[in-house]
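Given next, in structure tokens, is a single chain: the form predicted alone.
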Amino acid sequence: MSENRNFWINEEKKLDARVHQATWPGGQNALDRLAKQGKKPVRDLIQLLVDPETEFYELSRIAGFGVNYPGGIEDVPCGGLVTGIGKINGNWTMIFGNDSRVKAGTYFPITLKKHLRAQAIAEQCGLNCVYIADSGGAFLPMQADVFPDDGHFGSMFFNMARMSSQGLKQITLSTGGNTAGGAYIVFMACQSVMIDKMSYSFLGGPPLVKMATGEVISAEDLGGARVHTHTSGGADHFCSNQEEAVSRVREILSLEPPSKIHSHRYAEKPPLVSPETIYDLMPIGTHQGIDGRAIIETIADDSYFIEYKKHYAPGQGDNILTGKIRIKGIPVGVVMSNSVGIIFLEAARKAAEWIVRCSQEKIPLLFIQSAPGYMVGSESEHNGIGKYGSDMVRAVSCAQVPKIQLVIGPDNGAANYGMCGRAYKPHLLLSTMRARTGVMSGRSAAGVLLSIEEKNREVKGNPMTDEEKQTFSQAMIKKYDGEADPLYCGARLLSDRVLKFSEIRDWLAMAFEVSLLKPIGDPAFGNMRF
């Protein structure tokens, strides 16, 4: 086994317990209360709803972790959300499902956040949705950060609105209590589904209904599935048990038209090269030179990669590899990181170019990002660095095909930007245990933050020391390399997807299939200027 794969490997393994900790909340007396209560786990109703021997694809596995909200919550595994893509009756699906192992399924923060995301997701790539519905509702403690700004528990029930006007289906399988903005959960869906003495729905419970009104009423009597199916009309299914539930919602969906995607697709063939020689190519130091032409071949179908301006500006230029492969069948425009994956003006034009030239032929694009940043200095800055980064960005935040982003190294500074991170509106964000995304290296921040330092404390007349310095410089290091931590950045959603380097080739697989289930737009380029 080599050094790097060995490594790697071990790195891996810090994702699985991550992922355990995640998937495992409250340990077995949790599934032992579950099982009291005649439920199944969120996670089995999944693979009881899609598809046979398909994949679930589950999103922001790690999000919750060290968020440390008030109370003494430092965690809250998975966000206390489940999300992810997977086959329904063929067809690509959205699946949200509340679980009520953590905190009763209540939306904190960052479980808003989740949700959110994984609408924006959706809608963007024009999936229907179902929803496992089994929720508290707002984290009552954290009103103020959940409840009434724009992003915040209205915003789920405007996206369902919304994502149903444009035909995308919001079906509703209520497995719990569903409670005050919670019901909306419930009653705003396209058709809604409710168990027989489980799931209940109402905008105030048994204990509100009697402080506001002085009625004493059951659950059960208030809003139960009975009521919503039989009285009030709120729901539209009555089952009774969630075996039965789930195949209502598979039957509901059976009629969606089968989804196409909009690319003529290939024939697949396998990579010459083993996907799994990936773990051999990639460097244990993160700010150590890659040979992306190599990762590209684990990659694409055939390894067979059609490069662009491959001989332009040797040792600068080819710091972006552009050109086009194959994926499972479907063509893809890559714009990689290469060597060491400093930005240069040529590597910048480049890239721009061809961003524009795939977005022009409507070709999905695939960043995959190992760069610290544009390259500085004065010859740099003369020759128009800030120019054609610039024209990179613009390409970047008006390419109106679909766009993945891959982070396999350094991720920071306006490389970010340039490589299409968050704010540019991926379809999905994946990262591996080799990114760091931040806005400069631990090191590099140590090295300014320090010189700040020490000016203030010789204005000051306290010269720092040598110990104070040495002691400074590593705590800033500590600071901003763990922020850079892709399990720091997958626990606040900063991905949508920590993948192990074996798990590469089948989720660019997925995403782009799922990405081009909308039709692609024409090209509109703005304020380019080359």
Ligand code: COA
The other form holds:
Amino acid sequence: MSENRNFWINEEKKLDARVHQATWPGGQNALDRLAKQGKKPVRDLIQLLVDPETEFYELSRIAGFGVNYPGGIEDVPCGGLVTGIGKINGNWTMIFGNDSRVKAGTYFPITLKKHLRAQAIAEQCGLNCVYIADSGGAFLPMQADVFPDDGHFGSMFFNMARMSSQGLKQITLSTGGNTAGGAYIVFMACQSVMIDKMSYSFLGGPPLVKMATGEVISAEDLGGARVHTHTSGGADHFCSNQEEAVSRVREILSLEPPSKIHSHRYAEKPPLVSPETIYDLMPIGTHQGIDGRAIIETIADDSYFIEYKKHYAPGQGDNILTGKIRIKGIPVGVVMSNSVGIIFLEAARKAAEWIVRCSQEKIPLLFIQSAPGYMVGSESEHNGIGKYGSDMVRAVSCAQVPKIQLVIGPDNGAANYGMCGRAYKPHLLLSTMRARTGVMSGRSAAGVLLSIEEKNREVKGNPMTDEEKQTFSQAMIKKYDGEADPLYCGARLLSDRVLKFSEIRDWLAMAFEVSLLKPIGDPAFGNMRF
Ligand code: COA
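What's the form predicted in complex with coenzyme A (COA) like, now that we've got the form predicted alone?
Once more the chain from above appears, this time first in line as the rest of the complex follows.
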């Protein structure tokens, strides 16, 4: 086994460990408690919901670790919510499921961020949504951080209403208590399914009702499945257990017209080199140069890359590779960092031109990011790197085709913008254990901050000793490198999924398929002008 492969396989074990924590909150006790309530863990329900033998592409599994909320809550495993894309009756669908094992599935700020991100993907790609609702609503000790603002609790229902008006079905399967604000997930749905003596929904639960009106009533009589399907009309389907309820959701969606992608799809061909070869190609040091062309060979059908401007400005222009590939038959335009990835103005010009060209040809774009920034220094500044870098950022901002970003190395400074970072609204942002997303590397940040601190201390007449300088630098390197780590970024939802290298091709194929469900040229893609 090569040294590189060995290293990355070990790094991915860290990811596995984190995913295990995320998917088994509360261990066996929590499972036993669910079983006593007649409930399956939410991922088992999702597996029943999606078509047999198909994969559920789970998003943001490592959200919520190290969030350090008030009250001593360090982690909210998986953000307390499972989200992901799976096929129901052959149609790609966004699926949400509260994990009631995590503080009764209540909404922390990270839970909301995850919910809203999944809704944004669904709206951008035109996916129907299924909500498996089992939530105590807002996490009350943090109500000020989750309730009143735009982007808080109300936005979930705003999104449901808007997507429903666009014809995107919003189906809720309630498997537990959905109280107060949480009740709207049931009542706002196009159709909702409730389960006898398991699902409840009310604007105020029995304790609040007693306080407000003096009425003493059980949860079942106040807002159980029977009440809402037989009396209030607030829900539409009455089922007697979870399995029946899942089948009902599949039935409700069974007459949806089959979705198709808006692209010609060629016959799929595997790469000529094994996709696993990528492990050998990834240098251990994140700032060591990569062989972009060899990496593309592990991803592209037939390992076939039609390179654009291959010979332009060698040593500078080829720090970004541009061209076309097919991924599982889907034609894709590539903008890929190469070598050490520093973006020279020649590379910026080439990339900007290519992005515009793909956009005009209605070819979706794949950005493979491993760039520590645009080239600095007087020569570069005087030759206009600021202007040419901006042209690239402008092209990325206005490109009206689906964009997917995959981060496999440094992701710093304005290179984050030019290579379609989060603010540039990629349909999916995928990361790997080699990704390092931060304003600059720890070493650079430490250097900048040290020079500021040194100056301050000199002004105060108390210059830093060598030992103080070293301690200061090390602390800054630790902080900045720690914050750039893919597990840290994934915990804060700065990526949609941290992938293993072996998963890249499958995920990219799914991502392009899903993001091409809406026709290119739809107003959602912009005004077609640069
Ligand atoms: N805010 C903060 N914490 C909450 C919460 C909320 N809205 N709802 C539940 N929790 C916490 C509980 O305190 C408990 O914490 P603990 O494990 O540290 O003791 C944990 O979540 C599990 O709750 P529990 O009541 O034991 O679970 P359950 O399965 O028996 O009942 C509910 C689930 C949702 C029916 C019930 O917790 C409930 O009615 N919660 C209040 C809902 C509400 O009024 N929400 C209004 C907000 S919009």
